[in-house]
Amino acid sequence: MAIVDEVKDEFCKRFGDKGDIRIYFAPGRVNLIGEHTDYNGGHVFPCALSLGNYAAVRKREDDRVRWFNMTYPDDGVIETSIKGLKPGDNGLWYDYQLGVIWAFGENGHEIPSGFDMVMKADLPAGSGLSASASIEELCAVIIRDLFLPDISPVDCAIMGQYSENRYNGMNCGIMDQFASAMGKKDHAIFLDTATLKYDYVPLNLRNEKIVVINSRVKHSLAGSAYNDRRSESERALKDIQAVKAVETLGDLSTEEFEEVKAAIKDPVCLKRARHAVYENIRTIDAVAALKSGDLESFGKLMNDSHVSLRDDYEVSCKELDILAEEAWKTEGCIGSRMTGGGFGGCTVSIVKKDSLESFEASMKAAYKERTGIDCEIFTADAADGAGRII
């Protein structure tokens, strides 16, 4: 593979050739339906991709790291000490490295000394696709073949959420790094965050493919926004539990829900959980039609998964819109929604295979035409996750 022999290259010629160098791999995720349902005690059905990051590492007998991402080259080779680190985010791809390292210490699993490594992403920063989580896995399942062999790949997901959570200040649920933990090929992920009970679901798209589109916009509200929104989400949970003993808003069926909104008190918390309750119920019923066969209902529950998180959820965006709407109505799709946080990044839709030249041609010119932008187009393949390759 090409990524592994430029990873291992580009450490021998920063960091010497000699010793035990190793190779390792976290993917990216594209959540196919399910999203701001994880920190509401909800379900969330993801894949991990075939994109992500890799990185060439080689254990250290001091306290140092030395870490050079291709990436971004410019910013040369980042050297650190793994002792004394205190939460901050300088908005960087090493903080969530340094947020890993942080978060073993602190939950009582010490790393005894450091290492050196080159990383590099085939995955885009910024797409909603989860890079953050694939640089949090990444350096969790180098830390546990390093240096903490019992420690799990769901240990590794909890320490990627508790690092990202409390470490770089983004109050996410534990979806993304569940996905780049624990991913299996042709496989995505039937996963209760209230429980961390999951079911790995083959995907048997036979005659179908996973598209992904970048919108290539990320717009620079993300990160309090997504924060916002999950403040608004536990104030409509308050309100509820004033009524009627719940723990999560995935507690709730929609009847249930029903019967107690008037208890929220704010018009735009009522929004939020009535969209989290009802993406709850969509995933589960969307997972039921898949091991079912029925494609058809599982892209109409996409559908409406787009158009809640537009209106109710409102983490949308112009772009993501044009793109949802626009592959509505292109041939040979069966459903397509934004995924990821929001505010840009990706859609995901499911196409028939027969269609997948002229719904890619469709696509580029419609959203080229409605925003000036040109879309970045792949399909997507259910893989593994993370782990050393090499």
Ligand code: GLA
Second form
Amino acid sequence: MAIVDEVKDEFCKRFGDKGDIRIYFAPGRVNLIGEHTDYNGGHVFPCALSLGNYAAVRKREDDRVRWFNMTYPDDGVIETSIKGLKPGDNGLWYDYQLGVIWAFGENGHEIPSGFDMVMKADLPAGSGLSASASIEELCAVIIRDLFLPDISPVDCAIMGQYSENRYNGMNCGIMDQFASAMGKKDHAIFLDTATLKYDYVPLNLRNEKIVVINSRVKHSLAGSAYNDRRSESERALKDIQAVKAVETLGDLSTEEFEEVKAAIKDPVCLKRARHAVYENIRTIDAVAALKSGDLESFGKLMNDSHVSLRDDYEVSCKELDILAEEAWKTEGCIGSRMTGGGFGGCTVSIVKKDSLESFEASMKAAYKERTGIDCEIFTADAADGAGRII
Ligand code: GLA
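For comparison with the form predicted on its own, produce the structure of the form predicted in complex with ligand GLA.
Full complex below, order starting with the chain above.
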């Protein structure tokens, strides 16, 4: 049964079939290049996936919300009020929904009543494909559709990031929420995170496919190490600001960075800043290469991105390095890198269509041999952003 029908059926079973039941979808994302640049005022180049979170929803007249998540059936129906929410850190799946409701209120958009909701994901959680941003944008698009039609999809992305930063304590940038809210079929989003100006770039992959490989590992330091990287980048920026007027690391060209880098006192912070600056320029160059049909250069920049994330930003891990290295030497692979925050999760590769089968087979075998783990491989198509389906 299609997930749309599954959530609708489950909704009718749990909450009754009367009234105006609506169905929504919000995608996860894969980032093609531009990693750990979004909180450094740089550029990113993600696309929304056709995988994500679905929900069946009906507005209520009181201030209650009731949730049932088919992905976590043992939790049963969660019921709470939309009033009096406070940031906490209980780490439960519905913190993301509560956080978004809270974020709208904090930003002066009072939500008049609650809703009932049944949801289900076809995106693996914890795989670095932004399952959490997909839940946030699902919730934001529901609130927008039911109560706040004047809110824009970009506002929904901002609310999602605000909630994740301040309700869930994860200091993420805006990339994931923006990709989930604003995705466009067959396009990636070239987003300048300093201004939120964006451009949809057609992927035009006639003879190639985007291949996502899930390492099926998630190292536990991911959350705290992410926040550490962010503060190390900020320290580097402060040192640079003592010698040059810039607002973010994304303002610097590589030449300018080389001129001022001696001002950065801590060698670790220097490495973090070097990644942020060079990755931003790589992203700009990669988009230019793609637009001119030079996929070879795009792939090479993806590979360089991985090396920089591994050596300078130090957010890769053994498993992701193995996946990237194996992909680089496998026939038909144009480029490959870790994608997302790191410390596990997925790689993204561009692979020639006529080598897909052999690529998948040799990646599976090599990864199993070197790690003992069965990786999960799928091809991805760029999809539309969050919205109401029915
Ligand atoms: C996570 C964050 C994003 C971004 C990436 C790294 O996915 O949520 O904001 O910083 O890591 O590029």
